[in-house]
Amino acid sequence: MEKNKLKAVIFDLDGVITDSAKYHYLAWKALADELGIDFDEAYNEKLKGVSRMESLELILANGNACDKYTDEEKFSMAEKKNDNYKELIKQITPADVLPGIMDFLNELKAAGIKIALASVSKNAPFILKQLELEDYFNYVADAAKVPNAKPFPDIFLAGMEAFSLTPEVCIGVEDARTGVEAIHRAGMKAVGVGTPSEMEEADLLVTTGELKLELVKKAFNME
């Protein structure tokens, strides 16, 4: 089989580049407590890779409260959660970059491979700035302009199309089941860095510390 040349790697953010998921959890937990809805870390797993408004709907559903509020009230709740989250993520520093990610980004940059971010978080640019990683990313997808959230492929397609590339020369890196599905629906191979139970459909499962350019190329028969 002819080898394809790897030309772009498209990353998710939460759980891949850094773990800001804990701040999402704390912000959603504060809102759920205020609404009198049970919400714990186990239920929070359902929110992985899901947009803000969809996350709110899942929390409300857990309290049988979906029909209790108007769309305007729901939007206000989501904004309140996001304001709390934005305060919490001011604590993020370069020390919060997950193990192995800096080395992998440096490998990709040295090899001239394009790097994109495909995060559903509208706060992704701010988090990249806090992590001091802005200069590594050639493209950051604007979550606000992507029509459909994961598991739809839109945000990964946006990264691929920004570089005028085709799926067979791109790979995606994800930690959530919905993200892996989105990568596959975009026609790309998926590297999973999440828990094995979440990553059953990933084409390659590693920890972030195991992410190496040579390993990825070998796994996908790429140059």
Contents of the next structure:
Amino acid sequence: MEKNKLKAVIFDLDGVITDSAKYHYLAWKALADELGIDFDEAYNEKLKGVSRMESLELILANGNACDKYTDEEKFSMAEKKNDNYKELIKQITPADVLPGIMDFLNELKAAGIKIALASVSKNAPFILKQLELEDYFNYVADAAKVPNAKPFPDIFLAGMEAFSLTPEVCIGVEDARTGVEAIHRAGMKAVGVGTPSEMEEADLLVTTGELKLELVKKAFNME
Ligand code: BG6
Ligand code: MG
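Output the form predicted together with 6-O-phosphono-beta-D-glucopyranose (BG6) next; the form predicted alone has already been displayed.
Complete assembly follows, chain above in first position.
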């Protein structure tokens, strides 16, 4: 069978390009503590890749508090978390790009493979700027314009469609279970770089430091 040529790699941001997932955790933890709701890093795994308002609902559900607050109160809680998060991510610098990511991006660029960002975070453009990575990305999906968050495939499909490609020639890179599901629903192969227990469905599980073009092509029988 003829091999597919790899034409685009579509990346998640939080937890893949940089460890901003830890700042999401800290900002949600501060809110949960204030509300008197139990919240730890294990429960936080459920929030990875999940939109802001859905994340809040998951935290409230952990304290049986979903019905305790009005929508308005919930919006202001989410805003508070986001304000706190925005303060935390100001400290991100280019030194915070995760190991192996720069080399992988350079390999892709040199090979003429398109690079896209598929993050549901409204803060993604700011983080890319802090990391000084804006020039590497041929396309950054606008989270505000994507109708359905992960695990729906929309954001990965947006990346693919921006290059007028089909799923067989694209791959996605994720650290969240919900993100791996989104990649699969888009019809693409998924590289998982997250906590192994959350990456059972990934087609290839690596650390960011192990991400190499040859390894990925070989794993997916691509050229
Ligand atoms: C995802 C994160 O990338 O973005 C989630 O994994 C986060 O944890 C989501 O909730 C939305 O991000 P933001 O920055 O718009 O609240
Ligand atoms: Mg992520």
